[in-house]
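Form predicted alone, single chain, as structure tokens, below.
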Amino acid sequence: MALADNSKIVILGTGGTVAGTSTKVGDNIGYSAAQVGVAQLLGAIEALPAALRGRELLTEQVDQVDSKDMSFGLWQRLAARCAHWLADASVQGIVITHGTDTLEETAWFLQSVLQPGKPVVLTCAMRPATALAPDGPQNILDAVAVALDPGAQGVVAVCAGVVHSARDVRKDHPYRLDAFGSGDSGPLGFVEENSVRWVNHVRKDDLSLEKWPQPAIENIVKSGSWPRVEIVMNYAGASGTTVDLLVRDGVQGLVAACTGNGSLHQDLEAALIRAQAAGVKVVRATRCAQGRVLPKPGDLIGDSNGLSPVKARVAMILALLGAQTARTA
């Protein structure tokens, strides 16, 4: 008999601190990201079951890596996975176990691919798997009541009982349990007692900033070879020098983390200028943490749209990708 639609759920892990392990009980720094399995790391969750409300738990081990090496490799395969778990109509929701570190890069290029109608859930943990009071087990929890809840759509991310966009997400503090914000969009929501209370609505543009159609989604899915997009910072005394260098040597996208409002030093600028003239793509983004930059007429050099500096990075790899796509279809 086939299952009913929305009676599984799918869980699959990447590693980082949540499956981390430490040779001292108790160390919350001195730890090895990704050392336990995600079978085993739900299996010790005694409140899981209940919390699944009597659907089906699937797993699965995308990898296990810290986040902090995450890869291009990885995001391809762990989007492909949510693709073939998405088109399945018993499958109600996703949630990704992930590394804090780059969770908020994987959840807007997860986001700008899929552009999922159903719940994608990224959760994670600031303390390994053996700390004395480990967050990832509640996070887990909280991650699954939101894919359980009927309100949720697209990527989200679940950290310290806060449900945050995956436009607006980022890591705020390197060592809190609640490490992450939403700047001053604020976040979609809270878990409370296994059940999502929200405050905010997904707005048109926290879901992409461009929609491809299914044949250069699986291209750029299985593509081998990414454009390469770097970051430079704009600060006192910043010289064109780094820009210069990266053009040379072969660069296809630059995002200038910006002071202020995407003001930049003259000679930084001058260099972006010229990159963008030799072809380059660049765009300015604010390396402020919260609010966007604001366009003004007789801008030479394009804004992020409100993107981060890590996130405008997503965004230009993945136009350059589907550029690239529709030249070779």
Ligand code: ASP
The other form holds:
Amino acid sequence: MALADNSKIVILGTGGTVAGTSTKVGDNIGYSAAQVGVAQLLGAIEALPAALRGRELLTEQVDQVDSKDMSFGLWQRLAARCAHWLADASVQGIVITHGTDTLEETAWFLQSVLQPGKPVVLTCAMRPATALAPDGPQNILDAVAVALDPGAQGVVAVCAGVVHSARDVRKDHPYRLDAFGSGDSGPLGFVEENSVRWVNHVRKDDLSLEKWPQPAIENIVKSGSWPRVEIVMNYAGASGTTVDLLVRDGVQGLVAACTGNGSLHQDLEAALIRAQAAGVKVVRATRCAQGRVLPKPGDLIGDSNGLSPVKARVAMILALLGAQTARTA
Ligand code: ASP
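Starting from the form predicted alone, produce the coordinates for the form predicted in complex with this ligand.
After this comes the whole thing, all chains and molecules, with the earlier chain placed first.
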């Protein structure tokens, strides 16, 4: 007999500090990330069976990396495994254990490519599994609570009891357990004793992301050559040298992490405009931690529609991949 819908929760392991160990018990910073397998990690959480509320748990070790070393190949495999499990009617939701360093980029990549109706919940830890008081187990329990919640939808991140949208989540602290913020949009909700209190809705512009046609998704998941997109930052004394070198080196896209409301040193701006004229895709995002670039008439370089520099880069890579698909279709 076929299993009833929503009878399973899938937890995909990718590594990170949540799976990290240190040789000195209690060392919170001198450790190696991505050491403990996801099955072993989950097996040590005594409260997990109860938190699953009767759902069957499936686990997969998709990879075992420190997320500072995140690669396109892992993103492709992760998207493929998520797509596989999301298509299974018996799966209620997916939890992904991930390092904190690039979690926001993976979240935006998965949200953009999959646009899932079911929850895909990324979670993490700031302390390794060998810490005196590791935060990973509670974060995983909280992520499971979100995956089981009927109000959860799409890709979200859960850390320190706070639920963030894929669009807004941003690591904004290198040490604190509550290391993520959602900028001035605020978090989506809070996890309190296994239940989720939603305080915000997923933004309409996330739900209405342009749907990728199936061949484009297949291209994204299979493509051996992803477009090269780099980020250049504006700062006092910035020049156009890096941009000119990147263009000569064949870069296909450039994201400018601008000061303030999309402002650029005149030399950097001139180089970016030259790059744009030469066919390189260029976009402006703000390096400010909150807010967005507000476009104004006469702007010579477009803005990132509120995406942070790293997420604007993901969006540009996907747009270039999509265009590649259209050309080869
Ligand atoms: N470097 C680690 C990682 O991103 C940091 C963490 O997980 O907190 O995998």
